[in-house]
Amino acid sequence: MAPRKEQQIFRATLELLAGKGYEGLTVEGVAERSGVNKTTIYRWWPSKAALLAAALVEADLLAMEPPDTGSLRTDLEALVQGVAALLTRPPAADVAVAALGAAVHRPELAAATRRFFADRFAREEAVFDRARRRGELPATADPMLIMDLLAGAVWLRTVFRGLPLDDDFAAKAVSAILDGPS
């Protein structure tokens, strides 16, 4: 399939998924908005859970890239701050919450959101692997960890909690892991 029509198929069950949950997710509605046939969509994904699992890590319009800034702190404000965006920008955060809520109850949904959060994890390894290298990081130091604090801070902060980040959240948070609280 050509790149522009998958994403075009991504972006359309991703914006049907924020709009009317994972329940309103049809492989009809995605076919409709994506322009393609629905036996198009069927042949590629076998399921709309396959379809948003692939959609989930192959979408452009959650990709995420790892930051080279040179620094271990500023390539963690950096990746805090992508996390925020996914999480406080529609339509990125109307996607992450259905996803995460319909999950809870359906098995194939969450080995979606698993593969999405492995995909993410696999690309954010390089800025620890580049970190330890320049002798910012021992090589006990456990990088999920890591990233499981930070990104747990800004999910709870502004999921669960709803409240604000404010503009030095993500300094301070990597301030608190990699310094200690102060």
Contents of the next structure:
Number of protein chains: 2
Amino acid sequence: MAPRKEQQIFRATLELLAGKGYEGLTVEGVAERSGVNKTTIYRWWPSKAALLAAALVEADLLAMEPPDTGSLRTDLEALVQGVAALLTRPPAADVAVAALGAAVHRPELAAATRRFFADRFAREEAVFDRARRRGELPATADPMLIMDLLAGAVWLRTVFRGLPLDDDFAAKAVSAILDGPS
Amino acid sequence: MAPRKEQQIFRATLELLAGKGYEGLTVEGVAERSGVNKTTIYRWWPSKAALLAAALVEADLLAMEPPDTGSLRTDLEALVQGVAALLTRPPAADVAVAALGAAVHRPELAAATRRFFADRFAREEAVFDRARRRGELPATADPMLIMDLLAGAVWLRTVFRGLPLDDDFAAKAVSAILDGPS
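Give me the form predicted in complex with another copy of the chain now, not the form predicted alone.
Expanding to the full complex; the earlier chain stays at the top.
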């Protein structure tokens, strides 16, 4: 399938999910919204779960490129700001929060969520590799733990607590990891 | 209402939610499962959202008492282990993950989720108050940020990544906060 058409389908899938919830998401609705024939969509993705799984991992709307600012601190701050934007800035936020919330319950989406985070982590590792080469991070440091702490904090603060992020949230969160409590 | 009866209703509410999802949760179902008359339940909680909100904050099944082990490090490790148990050990895990997942999407549950976390944080603050009095934590440290980092990491690792927690996850997560990267 042409990449542009595929992205139209993914965007329609994610927007429908955000607007109507997983129950309201149908391949028929995606066909209508994206202007792509229903049978064409079914040929590529056999179910709405498969379609949503692909959209989560491949949609441009949720894509991220790892920062490369020259230091671990500012790279991590940029990563935190990226997660914050993903979870709080429309339209990506409606989609990301709806998709992750839907995935929590549904075994057929759990694999997609795992792939979404595995794919992001594979990109984030570049930040830690560069930091190690610059001597900013001990070889024994645990990049996945650092990302879980930072990205998890953004999720908890914004989605569960429903609190806004202060302008210095990223700097403070990264400092808590790099500098210890102060 | 008698506390024991109330807890029966809350438990039935949370178990139905975990078993059938928010769509499948009905006051009728809770009445049947708890053995309490439907009109009695409606007299106390006017909707299933109100009932679930009360259950989230008041159910014994999700209750937590803050640890008091004598040091900030072991208190924080105990808090992390408590979150880990809440999110991974049945029956609380099925209920907690289902309730938090359901709340992500639904404005009528967002207030309940905020209260759930605010109530937990009010208890967790005792740990930080004692640590400050013992001189283990600077007065400027940010307890909510520390809890967001730690509890968020458990959520991200277990629910989103779907990965098991190593035995030393709590110790490593707390060390990342108290000792910096190593």
